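What follows is one chain in C-alpha cells, specifically the form predicted alone.
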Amino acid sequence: MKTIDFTKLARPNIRSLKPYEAREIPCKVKLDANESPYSLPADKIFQAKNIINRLNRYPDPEAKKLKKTISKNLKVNTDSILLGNGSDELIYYLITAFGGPVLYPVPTFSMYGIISQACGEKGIEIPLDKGFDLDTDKMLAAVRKYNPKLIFLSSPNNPTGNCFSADRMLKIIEASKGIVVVDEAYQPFSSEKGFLPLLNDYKNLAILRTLSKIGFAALRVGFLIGDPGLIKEVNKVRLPFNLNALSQNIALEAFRRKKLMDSQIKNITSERERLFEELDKITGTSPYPSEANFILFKAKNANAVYQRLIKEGVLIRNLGSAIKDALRVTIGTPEENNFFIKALRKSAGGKK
C-alpha cells in the first residue's frame, strides 16, 4: 500500500501548530475547565417533543428567535448580533474575514494564537505587566508598528482572572485602525459592567459573549456583538446552519430563566470569595483576586501539588507552561470546593 506523509502535505503553518488540548482525566471533583457547577433542572429545559419531532429538518439558519431574545436582553439591535458554535467559531470567522496581523496580550485565551496560526495569519504576543494588566506602552507600540487588523482583549482575562484597566483598553481601542474584540466570556461573574455600553461610541469595537461559563458549556452557544457593517462582513464566512436546533431551543429557555441563572451566578461569586480566603490560609499558596469563575494561585512545587490533587480525586488546571508555579481552580459547588480545599491542604502542606 502506498504511504503518504500527511505532514508534508499540510500547509507550513499547520505543520508546526500545536492543537488545543482538552485533557479528560477521570476525577471525583472536576474543577479544571471553567464550567459552571450548575445547569437548569431537566424539567425546565424545554419541551423535547417539539424538537425531537423535527430532527429531520435543518435548524433555523439565522436563529431568529434566539437572536431576538438576546437583542432584548442586551438592548442591542438584532443586526448587531452574530451567533456562533461557541466563541471559538466566532474567533475563527473574525480572523477569516479580516485577516491579520492579530495582536493579543499573553498569557490569555490560547485560541487567539492557535486560530491565527491555523488561518496563516501572524500572531503578535505582548506580555502582560507584573500586575497582569495590559502593558499599554508595548501594546500601543505594537499597534503602530504592525497595524493589526484584529486585537483580542479578554476581560476578565483567562487565566489570570482580572479585568484589564478600562482606561488602558480605551487607549488601545482609540489607537487602533483595526477591530478591537473584547472577549467578555467571564463578564457575568465580574463587578465591572463591561464594554457593551460603549459600542455606539467606538465603531471598531466588538464584544464576544458566551453561555458556556454560566451552565451551558455543552450547547456551544456564543455571540458576537458589533456594528451592523462588521456583522455583515463576518456573516459572509459563517457556515450555514452553524447553530443546531437543540442548542437554539435550550439557549432560549436559559434566557427565559434569567432569574435562576442570576441566582446561580451569585452563588458562584460568593463561593469564589470564600475559596479565595481559604486558599490564602494554606501554606505555600498565593491566590490572585478574580473577577471570573475561577481563581489563579501559585503554589510551591506546583507540578507535584497538581499530581497529588489528582491522586486525591481533584482535577484542576496546571498553568506552569504559561505562568511559573501557577495553578487554576474553577469555582464548584460548596461541597466540591470543600473537597478541593481539604485535598489541597493535604497536598500543599496544611494551614499557615
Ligand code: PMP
Second form
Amino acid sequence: MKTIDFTKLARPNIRSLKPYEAREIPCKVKLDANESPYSLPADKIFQAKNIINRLNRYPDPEAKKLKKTISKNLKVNTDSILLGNGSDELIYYLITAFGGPVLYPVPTFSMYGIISQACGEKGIEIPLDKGFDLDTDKMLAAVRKYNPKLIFLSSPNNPTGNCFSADRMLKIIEASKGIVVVDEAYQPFSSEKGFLPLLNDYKNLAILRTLSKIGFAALRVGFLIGDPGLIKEVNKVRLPFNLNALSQNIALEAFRRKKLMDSQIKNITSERERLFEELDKITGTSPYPSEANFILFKAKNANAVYQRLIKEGVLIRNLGSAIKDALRVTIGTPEENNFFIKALRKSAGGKK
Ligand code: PMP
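Could the form predicted together with the ligand be given as well, to go with the form predicted alone?
Below: every chain and molecule of the assembly, starting with the one above.
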C-alpha cells in the first residue's frame, strides 16, 4: 500500500496548527473547563413533552422558536440573532465570512487565534497591560497599522477573569473600520452591564453569548447578536441545520426555567467571593479578582501544584506559558470548592 504523508498534504497553515487542547483527565472534582456545576435535571427534561418527537426529519433550519425566545429575553429583534453550535462555531463563521487580519489582546480565549490560522488569516496579538486591561495605545496603533476586519474582545476575559474598561473598549470600537466582537461568554457572572445596550449606537459592534457557562455546555448553543446586515453576511456561511433538534428544544426548556438559572448564577458568584478569600489565605497563592465563573491565581511552583492537585483528585487548568505560574480554577458547588481548597492547602503550602 502507498504511504501518504498527510501532514505534507495539508495546507501550510494547517501543518503548523496546534489544535485546541480539551484533555479528559479522570478526577473526582472537575474544575478545569469553566462549566457550571449546576444544570436542570436531565431526567425531568427528557420526560418533558415534545423534547423530540421525530428523529427522521431535519431540525428547524432557522431554530425559529429558540430565536424568538432569545429575542424576548435579550430584547433584540430576531433578525439581529444568529445561532451557532456553541459560540466557537460562530467565531469560525465570523472569520470565514469577513476574513482577517484578526486582532485580539493576549492572553485570551485561544480559539480566536486557532480559527484565524485554520482559515489562513493573519492573527495579530497585542499583550494586555499589567492590570490585564486593554493596552489602548498599542491596540489603537494596531488598528491603524493593520486595519483588522475583526477584533475579538472577551469581556470578562478568559483566562484573566476581569472585564476590560468600557471606555477603552469604546475607543477601539470607534477607531475600527472593521467589526468588534465583544465575547460575553461570562457576562451572566459579571457586575457590569455588558455591551448589549450599546448595539444600537455602534453598527460595527457584535456580541457573542453562550449557554455553555450557565449549565448547558452539553447542548452546544451559542448566539451572535448584531446588526441585521452583519447577521445576513455571516448566515451565508452557516452550515444547514447547524443546531440539532435536541439542543434547540432543551435550550427552550432552559429559558422557561430562567428563575432557576438565575439563582444558580447567584450561587456561583457568591461562591466565587468565598473562594477568592480562601485562596488569598493560602501561603504561596494569590488570586486575581474575577467577574466570571472562574478565578485566576498565581501559585509558587504552579506546575507542581497542578500535578499534586490531580493526584488529590482535582482537575483545574494549568495556564503554562500563557501566564507564568498561573492556574485557573472554575467555581464549583460549595462541596467541590471545599474539596479543592483542602487539596490546595496540602499541595501549595497551608494557611498564611
Ligand atoms: N468564548 C470564550 C471567552 C470562552 O471562554 C469559551 C469557552 N471556553 C467560548 C467562547 C466558547 O464557548 P462555547 O461552548 O459556546 O463554544
